[in-house]
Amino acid sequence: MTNDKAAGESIPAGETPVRRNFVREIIDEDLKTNKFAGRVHTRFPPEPNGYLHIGHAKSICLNFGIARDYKGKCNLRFDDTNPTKEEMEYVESIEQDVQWLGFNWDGMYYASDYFGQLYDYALQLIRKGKAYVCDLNADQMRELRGTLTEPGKNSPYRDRSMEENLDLFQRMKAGEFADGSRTLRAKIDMASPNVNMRDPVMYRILRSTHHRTGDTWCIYPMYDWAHGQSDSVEGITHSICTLEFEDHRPLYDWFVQELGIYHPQQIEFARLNLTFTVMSKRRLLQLVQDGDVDGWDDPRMPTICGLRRRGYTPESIRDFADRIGVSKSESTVDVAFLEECLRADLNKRAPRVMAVLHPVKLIIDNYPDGVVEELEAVNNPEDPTAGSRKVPFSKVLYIEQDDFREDPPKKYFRLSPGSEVRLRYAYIIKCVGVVKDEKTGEIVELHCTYDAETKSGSPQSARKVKGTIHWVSAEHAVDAESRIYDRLFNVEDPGGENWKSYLNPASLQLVQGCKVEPSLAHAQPQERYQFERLGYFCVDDDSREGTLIFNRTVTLRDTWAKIEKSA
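Can you show the single chain from that sequence in the form predicted on its own?
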């Protein structure tokens, strides 16, 4: 058993106003009645069979946030009771995700730490006549279990003697029987209206190498058996679970009561459902295995590592978890709300820079040859302490292709033949010529003149034009690639058997030949920026010196609804 404190950022209490919810109300009442001697001790118990997603982030924020705010403790415990699906890769990723979100655990444990104790507890129940070895296979058990409206039937092995059950269970542990040939079941009530109480399986025979215990065990505890007893051993006060475990609570209580051990309180809350994605680990794993995404950390995935790679901040996810709240009612949250939490955070912290994703060359005919000006550019207007930087300006620039129209529609206030716009931080220019490729007819070069009296910040700059566009000096531009991400699915609820048919074919667009300002030449992975007028971008983990790759984290505003309406 370990008790390692995680390194990482510590979030002080009061970072944001604490929103009251029914879980906190239960804890408040327990503190008033001194139910747990004034203690608050929670735990976050993921199974290491995949990478955590945004739904787990809600649970992380709830459990660790309660421990922080009540000056209590929160354990990180890995529910590693199924060796066929669990790997150390997932353990390590979960540790990283919890720390990245800004939380420290007070103890790191594994259900496998308690395999010996759980075995002894099982022997105790057998001796009490509360557990028995059953020879039925899974299908036979299912036939006798009954339905929601009809009671089940007793196993023909239910009345074995205590001595026979002890002998068989010890021989199960010793490896004398084939996988799946026998189970240990709790002896409760096959007529219970709660199906979970109809003699549930506690142990199954399973020969599989465990990522921590190796081949020491060939019997493994079921989740319902390991869960409550692990909570009890650790002294957990409030065992906070998602709503699907509400019907399992009577079983949780039955086990600890029959054993006569310390009794934590299980509390259930509604899990997070998010539009335009799937939250099932099984389906997320299928996306990875089928090559529909480029791994668990693909920026289109709702995994915490995917969100991190895309450019999400831990602060925005914590804010999202706080704002959606905790309730007993199932609901679906619009992913646009998560994106808005991100925009609000990045607006405060992301430096502004200029980048051109689809460049077209612009030449200022009357600008002096060989002259380079260093223009003052504000790093972040929302943060007065962010300062400013110098941006080079010269005769030849790059602007966005979309910022020019040869035949502009009404209310188009960007550049067009004969029109004027202001170049961000620079001058007012007027388009005087267009050069096209003779074969394709594509515009390859724009010619403009500039008004030298209209430099931004000068007294004469007060002359107004309706449009302002961004640019990058061609001589100083740094080459980059952009990955433009969109929703992974093109419907709000990609459910059902044909869920993969709703995958969005335009969820990733690779844009090469981008030009960014020279201040980004040495940008490092995970650094976030606002590309002015384009959106928020993050340096991808694949970036290397001389090979810049930016992921679009989120647009400056939600364009999805507009696209949908115009489609």
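Taking the form predicted on its own as the starting point, write out the structure of the form predicted together with the RNA.
Just the single chain follows, nothing else.
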């Protein structure tokens, strides 16, 4: 399946001002010197052994973004050289996630497409005397590899004849030897200070059904042997990867040079780390398998599908990737920064609605029984084209429990006995009574009076009151459930062996009995709203008409919470 569209076609170039970074500088220089005949061709090469996460998004935005801005190309290539870990489920999710982020690949390939070519290349190296079949097992090989400070020793099989190597390698492929009994190794230098150059393994014998090639092969290429040659075959100009592969670059270069084939340039950048979360696929997989989360797309996960379900927009993730930049220094970005990018985007596009998460009944004593007014409410003050809607208002309402305090602290602008507050889009009311449950002391009803002159839009409505609160008409409200998410871990850096002990037990809070305005009755999964004064919410995939479920994507900036906290 190949997609011919230009990379990133759906994203206008110049969506944000292009930010300089060292990778683009290298490309500029290469363009100037005509190193690659004016071509720019990148690739995003995930291993299909897990779901993509926000760290991959950084790489995706880098690679596809470069292709877009330089009018070049970007391939999607699955690095599927280890059949024991890779599955179709993952390739499907990866395709979906890349597209959801807004990118279209020019070519879609698999490293496994090149198994035949790679085998032929291996034959070439053997004939050149640059590769040999080694009979050492894994333990023996490790012993001879030396250490970081001591050189390794040559394998006793290192000097086999070319003919014998050819014969043995062909028989490895033919399945004559047991798994792990032999390897094909590059003949480089066992004394190299770079351990990657100490006769690295190119092929191992592994009888495992591959998700695409089935049982055709029982030898599989190692990453180092597959990656550069795949880049070369595809005509990649700039092979961008993360820092830990910097030590592999000499090997990358050695292979293409010895083969005498087209030579792409590998460039390494620092991977993304985020506070309050884990990013390794191994750990994310463990969270899923151990049931600590509800699957790869749990809204608390830093996976692309998790963020999507949480309510993140692709635009906000791209903006985040642009704003954090690209460099070679190890960095950990504050997750609050990701959230800020999200708010910036949602603020401009999410329709406002009123919803009460923790309702308390409020009765307007002097409002006529049985009367319903349809009040005009603006859909999005940031977007005049969003229009307005009617919201029903009546004598009995629900307001947020937290918007009433019997003993208000200093600077509390909301409702309290005897105080006035504005009901958003409606009237100014005054609290005249509190009804409590005799046994529990819990507040069950608030009684207020309203000032009929202060209806929103009328001349008298200009009267100043300290606070404005949201509400929903009891008779017209629709029931809903909310899922309130907090950080998955309660420490900034949940590293080390004990990482699971830092899981935040309160990362998910289910709130039943929410009351939302009637315009939300038919809300569909993935729709995003701002619940005024509370935050951005999106309709969960589990939501059904009549059983609405909202995920809290992110809170609004909350100045009051800050004041109260510091008090």
